[in-house]
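The form predicted on its own is given below as one chain in structure tokens.
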Amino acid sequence: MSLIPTLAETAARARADLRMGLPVVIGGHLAAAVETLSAARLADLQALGPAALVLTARRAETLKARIYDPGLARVKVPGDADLGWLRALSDPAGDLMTPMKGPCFTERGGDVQPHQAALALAKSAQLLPAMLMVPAAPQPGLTSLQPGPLLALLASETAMHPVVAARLPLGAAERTRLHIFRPDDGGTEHYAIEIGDPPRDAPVLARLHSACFTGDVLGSLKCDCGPQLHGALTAMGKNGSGVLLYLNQEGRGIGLANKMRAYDLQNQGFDTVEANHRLGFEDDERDFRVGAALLRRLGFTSTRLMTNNPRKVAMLESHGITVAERVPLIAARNRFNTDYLDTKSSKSGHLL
């Protein structure tokens, strides 16, 4: 029946659950997100029988805690832990104020695809990926997932329908249209501007932005992101055409809130890369496919590419992009960036 929702309908609405403070059902355990999760509700899941706060491995090796698990480990809960007991094993903020936490005493054994398909729901969240999780039976109301068909689902790649377009007269370009973009899974819309009239059978000008609120509105220094967009813009005006697919998955696709943790913890001390593994989350967590998917939809087989980063040459390639050139895209350095421009050249590989 139609009017029943589709798995990547129950999966979206299992996300805003949890960025709500309400549990979800995955796989024979109630999981709960710590950075959303209220006292009242973390004591009606500890009545419910024993309880483990599951992490990324990322996160397990900053507290030294023994990792069983591909990916993963699940922490035992005391009896009485309390939300901060929660909340400073999963938001390294504190870290350095008290840097011996725990114990982490972790389980082994037994099936953890229920834990991993959290963790992947929590990404997709934007949360940090820390979840509590009870062995329970399904509570009537609460969303309920398999964990199977939801690493799948979150694992591949994401449908892309066209809403509207409309032409949208630039300072780098006059003759440009904005393009948006909506995903099937409920996720957040792309944009595509394009630049003059490219033809569809050469290799179009092209850049995948990904968005930075504090870079491309507020012009932050920390990074060169806004430089980036305009001059990849200007140079698009230069050239009489282009494509800019403006893709929104801020702070490498852990979003802003989480974005600006890592911000905290670089002035602690700790690189891009270092800050991001604290939190739980890999070097880049965003979905290129996405730039390869709207490129498709536009009618574009072939790029000359904007980029710095060979991931992305790569990532084209292997979806059927042809990448003729790679168009390097250098900003200026700054005292407050070159750190971060040098940690993108030694860690992540850009050729900067």
Ligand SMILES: Nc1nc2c(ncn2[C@@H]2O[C@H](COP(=O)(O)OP(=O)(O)OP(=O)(O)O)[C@@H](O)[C@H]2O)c(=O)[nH]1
The other form holds:
Amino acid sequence: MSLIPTLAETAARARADLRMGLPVVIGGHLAAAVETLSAARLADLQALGPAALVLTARRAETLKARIYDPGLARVKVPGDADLGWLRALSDPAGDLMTPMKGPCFTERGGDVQPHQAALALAKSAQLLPAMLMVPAAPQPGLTSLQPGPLLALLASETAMHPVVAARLPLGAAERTRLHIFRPDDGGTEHYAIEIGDPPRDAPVLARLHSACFTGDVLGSLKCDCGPQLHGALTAMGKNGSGVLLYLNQEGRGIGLANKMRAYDLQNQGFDTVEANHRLGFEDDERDFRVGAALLRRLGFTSTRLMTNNPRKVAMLESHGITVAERVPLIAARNRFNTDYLDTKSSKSGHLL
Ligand SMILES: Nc1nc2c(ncn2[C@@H]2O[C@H](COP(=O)(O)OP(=O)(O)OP(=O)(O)O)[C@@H](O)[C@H]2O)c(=O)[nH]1
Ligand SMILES: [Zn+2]
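Having gone through the form predicted on its own, I am curious about the other one (the form predicted together with the ligand); can you provide its structure?
Once more the chain from above appears, this time first in line as the rest of the complex follows.
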């Protein structure tokens, strides 16, 4: 029946539910994001049975909670725990001010696929990966998902389709077209900026640029994104042709709110990688497969890729796009970005 929502459509609804503080049903559990949970809904969830706070192994390591499950820990929630207790364990903002949380007793044994799926869904909704879960029967009106298919969906490549393209003269290159691509589940759009008329049978000067609102738009001095974006467009203009994919993977895929949480932690002395880990994320949550897919869609099979990130080169190569040459894209250092650039080269493998 074509009027019944597909799994991808139901998952998109579930993301919206979590973002507005509504629980979803995942494999016999009610699951709510701690970040958006209200006190009233917490009380209603706790009335249904014993609750667990599900955290990623990254966050659990910081809290020194025992990790028995692959990739996560299920912290037992005491019956009298309030929102403040849950938030203090979920959000590292106050870790240094109130270092002694817990003690955290974690559950072990049983099927943790629903918990894995809940955390993956929270990440894909760009919320803090911290979920309150209660085993319970499905409630009327709540979005319901099976954990196995949901995990498979979230790990799979999102199909994109072209929506529209139009001429857009830029300071860097007057002969430019902006293409909009949209995922089939109505999620985040990505853009392709095509400069000149790059021949499809030769390596195209290309960049996969991940969104950085602070750097690209505001000219932040904390990172190298703004100069890289404008440097790449200028180089493509001078070259007479090129394609820049503007991928809406803000904050290496964790979203702007979480990136600002990471900046707050960096102001407390943690580096960019440690900050992501304390929040419960991996260093880099981006899915670069979409970059390869969009290049192919535009008719390109070979690139001269402007990047310092060997992971981007490896990913394109493993998804059928030849990287004929890596073109370094080095931005100037300043006193605000020098530690960030050092961490990128020492911990993230960037060639700087
Ligand atoms: N989580 C997090 N993201 C950051 C931070 N600083 C910058 N970013 C994000 O990092 C990403 C950088 O993207 P890119 O410049 O395309 O990628 P890159 O891995 O640096 O590789 P190249 O620039 O191609 O060498 C953007 O999404 C930024 O928003 C930070 O401190 N924490
Ligand atoms: Zn940036």
